[in-house]
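A lone chain, given as structure tokens: the form predicted on its own.
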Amino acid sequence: MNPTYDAVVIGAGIVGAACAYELAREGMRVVIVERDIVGGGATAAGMGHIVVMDDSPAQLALTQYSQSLWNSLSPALPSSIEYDCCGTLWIAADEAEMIEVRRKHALYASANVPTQVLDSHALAEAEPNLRKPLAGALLVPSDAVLYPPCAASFLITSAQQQGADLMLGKTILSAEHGKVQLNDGTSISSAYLVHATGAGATSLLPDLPIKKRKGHLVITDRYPGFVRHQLVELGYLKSAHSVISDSVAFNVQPRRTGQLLIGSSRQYGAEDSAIDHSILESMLKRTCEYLPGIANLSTIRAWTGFRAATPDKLPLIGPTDDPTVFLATGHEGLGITTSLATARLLADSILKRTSAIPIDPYLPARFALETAHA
């Protein structure tokens, strides 16, 4: 008996949407199964930053590759996605952090990522509402922002235009050995099953090395021009490196609507999606330390989401021990940025062809191998 589909993509967040889009483009018969709505979950709690990051060579390769794919796709994106190539300013509070600015500048140059070092005066001109004085910043003009839920919807719609089916409001009881069983009694057979449910992936695959990481976001009313670039303190990197403790960092993003999106926070071990007012207060206090005038602006909403974190801060992309089951999860705070590259690597793996970048650093088997050699 032939399978009903070539691929079942589990999850309609930004990563699942990108995988469905990529596999459907390859001519595969695809169905996307989602428990809730398109672009909900961690996608709705993402800042929408398309950013090159350099926590490791593998992270740099994946983010740079994916940013190039977003750049190629950007002319086709509808205005509702609010794609804006506003650039990122990595802000140095003092001379010690300027050393990090210069290190990043040299590293990005070696990877052919254009950057510019701004001194204190140039930074004040670029962003007049930042506190003064600050030591300087690294400008990465190729970074962009977008509105993640609409980006996921666009990719799902594009997949459907290529013939993909979409099943919403369906809870999956099991997904293995080429078969998906739904709670309504429906059974779907498929050559490949792609788990792209972020932090929820452990509900079906409990042994995955993934932990939930809770984050808070706040958005303001419309204040066009108050901020011109994505603003991130260099201390954000220290915050992102912590894998055991709660942390906050200054991260503000301008939106095409004129609103300001405020992050960022990280919490391990939090299971409740309710606002944690102590974390929120710390996050906003940190924001006001860099942007004092933001205290006079009106915020209109705060919310949370759970991101999927792995021990080495790299996603899980590729096959598992079950030859029908592939993973596209564990992206934590870089799911929006790396969604397109994840989908391309996944399609390359399924179709057994060479990828533009090596897939080895992201293969799920890396954790099994570490255990075997321990």
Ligand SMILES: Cc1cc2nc3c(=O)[nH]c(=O)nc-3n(C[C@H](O)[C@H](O)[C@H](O)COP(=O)(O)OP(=O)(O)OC[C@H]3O[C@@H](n4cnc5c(N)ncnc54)[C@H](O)[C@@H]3O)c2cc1C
Contents of the next structure:
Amino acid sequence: MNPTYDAVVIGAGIVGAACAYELAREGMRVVIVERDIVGGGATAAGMGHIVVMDDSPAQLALTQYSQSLWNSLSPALPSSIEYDCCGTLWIAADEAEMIEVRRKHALYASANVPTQVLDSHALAEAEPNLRKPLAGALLVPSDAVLYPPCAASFLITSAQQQGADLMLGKTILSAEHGKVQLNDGTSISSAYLVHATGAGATSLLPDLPIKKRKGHLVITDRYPGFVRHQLVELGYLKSAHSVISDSVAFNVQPRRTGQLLIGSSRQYGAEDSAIDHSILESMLKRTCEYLPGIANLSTIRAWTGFRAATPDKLPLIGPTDDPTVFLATGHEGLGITTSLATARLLADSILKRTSAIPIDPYLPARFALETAHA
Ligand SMILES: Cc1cc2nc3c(=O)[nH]c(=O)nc-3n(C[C@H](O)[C@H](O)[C@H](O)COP(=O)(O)OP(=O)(O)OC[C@H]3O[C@@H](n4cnc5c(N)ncnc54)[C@H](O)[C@@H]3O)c2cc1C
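So that was the form predicted on its own. Now I'd like the form predicted in complex with this ligand, please.
Time for the whole complex; same chain goes first.
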């Protein structure tokens, strides 16, 4: 009997949405199955910074590629997605951090990412509400921000316009050997099964090397123009790299609504989604150290989300030892940025095409995986 679908995409976060969009564009018969709502998982909790990051050459390649795909798609994005090319300012507090600014400047130049080094004066002009003095910053003008849940909805709707089906409120209990079993007792057969389940991936595939990494965010009332760029302290990189301790870093994003999104924290081993008030307090304290005036603004909501972290900080994209099972998960703090490139690499892998960037660093086979559980 022929399978009902060419691909079942499990999870309608930004990664699953992008995969469904890409596979449907390729003319495949696609169904997206989501236990909750579109874009409701980590995608709803994320900041929406579309950022080139250089933790490793593979991370740089993936983020840069994906950013170029977002840029190409941006004219088609509805205004609800709030796509804004506001640029990032990587802020150096002192001369020691200016060394990192210059290192990043040279590295980005070698990868053809335009950047600009700002001295203390130029930084104060660019962002008058930052504390003074600060040593300077690296401006990355091509970085952008968007509103992730609406971006996921847009990609799902676009996939549906290409003929994809969407099943909401259904949990997949198993997905292997070309068959998914749903919690309502039905099953679907499909040539390919794409696990885009984010931090929930290990409930279906317990051997995946994925750990939850909790994050907190806060949003303010509307203060248009208070900041103009995504502002990130260079110390953010240290905090993002720490794998043992809880950490916070100054990371503020201007929203098109005039609101400010304040981040960010990272915690391993936290399973509970409740707000941790000590983390929140140190996050806001850090923010006030860089933007003293923010202490006078009203915050309206705080929330948490779970990133899906892998040991080498790269996602798992591509085939597994079950020839029907493909992975698109483990994107940690970069899944909004890298969703479109993930979907392209995944489609290339399924269709056995050469990709625009080498897929090897992201292949699940770099870890010893046992995906089939009979
Ligand atoms: C505080 C915070 C800030 C962040 N900031 C940024 C940022 O600025 N830029 C950036 O690029 N990234 C950021 N991220 C990371 C980004 O949010 C994630 O990498 C991204 O949203 C992951 O998308 P996803 O589709 O893989 O997972 P999710 O959005 O979690 O989607 C997975 C979906 O799968 C569904 N699912 C799981 N299991 C099943 C099942 N068995 N059956 C059916 N459905 C299932 C879930 O319900 C969920 O909807 C941030 C994350 C956090 C927490």
